[in-house]
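Only one chain is given next, in structure tokens, and it is the form predicted alone.
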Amino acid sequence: MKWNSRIIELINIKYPLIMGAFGGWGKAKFASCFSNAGGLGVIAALNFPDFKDFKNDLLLMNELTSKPYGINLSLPHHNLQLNDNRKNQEKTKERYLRYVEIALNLGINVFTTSGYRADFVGRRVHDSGALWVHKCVLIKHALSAEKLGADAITLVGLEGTGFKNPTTQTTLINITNAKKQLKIPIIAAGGIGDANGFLSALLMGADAVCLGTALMETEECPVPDKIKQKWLSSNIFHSSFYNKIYNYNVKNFMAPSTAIGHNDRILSLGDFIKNLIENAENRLKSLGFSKDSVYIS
């Protein structure tokens, strides 16, 4: 089937897939695989505190595919809070900003942000004719980043994991009130790691997915194989995981979503989008849905 949405007609990618953020690990040979496999690879600048070290990732990436991806800017509250001392303010601004010129020096056009308000990054990415888009946890950050000029929009639920805000929804009543309140593309994200969850997300009003946590236990990511044996033996409904996914606690940024539950064994980046894509797609022509194409809106 061809897949299509506001998304891939958007950022020109094959599958409504976007590649979450990963500290310490969203470089050039993880990000280009998800690339290369249909969906854009993001690699996250703040794993790269050389400028230097960042450019020569950019040129590897461009070496190992030749697909689109993005680069992630994840904003510090503490360093861009209004009453924080404006020159600290200008000081963080100024080095982000650094990282967006170095990218659009080298041709690249999709920028994601997290965190805090990010106008600042969006309007120098706009300047260039590049895309934004922002990723929040709640429905009025997410307004306030479409009235700020954001393309689109990262969604994440309460099953997801990093960035939190203590009154998060869950991805159910995230993306369905936000198919109603929002104009611009929505990606949904939280606990999505699997053919019915991708499909879900997409029937709720998104126009693509961000998998994060289930690709943690793909051969290409950069952890040993002795903590992703680990994660796949983990019990996403043990209390202990519960209280973790959960309750707000910034202790537990780091703990990997629900999605872990989705994966039995360890595949290959390349096959775990492969199959996705496979059992949706197999998935809808079981619901009796016969054509070619699939178009999201």
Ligand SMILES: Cc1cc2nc3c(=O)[nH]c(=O)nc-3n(C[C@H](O)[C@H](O)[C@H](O)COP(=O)(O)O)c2cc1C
Second form
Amino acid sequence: MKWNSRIIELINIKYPLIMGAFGGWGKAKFASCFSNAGGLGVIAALNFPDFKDFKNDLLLMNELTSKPYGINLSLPHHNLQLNDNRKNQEKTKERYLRYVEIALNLGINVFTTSGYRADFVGRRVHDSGALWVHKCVLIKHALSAEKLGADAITLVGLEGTGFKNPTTQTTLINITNAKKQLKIPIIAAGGIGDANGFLSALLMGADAVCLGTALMETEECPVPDKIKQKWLSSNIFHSSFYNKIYNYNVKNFMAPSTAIGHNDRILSLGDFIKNLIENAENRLKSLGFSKDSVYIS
Ligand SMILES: Cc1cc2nc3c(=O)[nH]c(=O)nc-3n(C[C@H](O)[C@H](O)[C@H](O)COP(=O)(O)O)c2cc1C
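So that was the form predicted alone. Now I'd like the form predicted together with the ligand, please.
Every component of the complex follows; first up is the chain already shown.
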């Protein structure tokens, strides 16, 4: 089945799948497997405090995949908060723009930002004709980013891991409402890890899905097997597990979300995506869909 959506057309990928930004792990070896499997692999620039290492990782990525991939720049609020002194703000911005320059010089044309006050990145990226995809957790921030020119929005629901706002809504509420309010394409994130969740997010109005936690149990995710095994046997329905995710607490930033519960064994990233897509296609067929191509809109 051929998959199509506004995000597929914009980014030129095979499936409507975007890799989450991974602090610590979002590097070429991992991200290239996602791109090679038909989605958009993402390298998180802040994993490389040294710009030379960043450039080398992009060069490695170019050896490992010929498919599109993106760069993430996360902007946690403590870096750019309004009351930080102006000199520090400017220094931080300069640093982020160095990452952008390095990536642009190597021909990368998809930049994802997450967090706060990312429009300076968006403007620079647009000056070079590249795409700016902004990730946030509130529809009001998504609307601001749209006004500031973002080409697409990733909206993370309460189910997702990562930074939250105390008023963060669920993926269901976020995406169905964002679909009514935003004109630009929407990428759904938060708690998605199997074919049913993937299809549901698309039916809610998303143009693509962003996977984070679900990828943590794949072979290529650079986490020791012992930890992956522990996650596989986690009880996601126990409050000690899900409270870490559903409560707003920056300390739990890297805790896996309940999306971890969709996996029952460790697969290669390629097989994980292959299964997800095959199961989604079978599900569509079981609902009576008989065409060779699907356009999500
Ligand atoms: C280990 C880990 C590290 C992450 N690091 C970042 C990061 O540095 N920046 C960011 O914007 N999001 C980060 N995220 C969040 C993901 O990009 C994505 O938004 C989130 O995982 C989606 O929800 P899910 O985990 O339920 O799929 C991270 C997620 C995980 C699991």
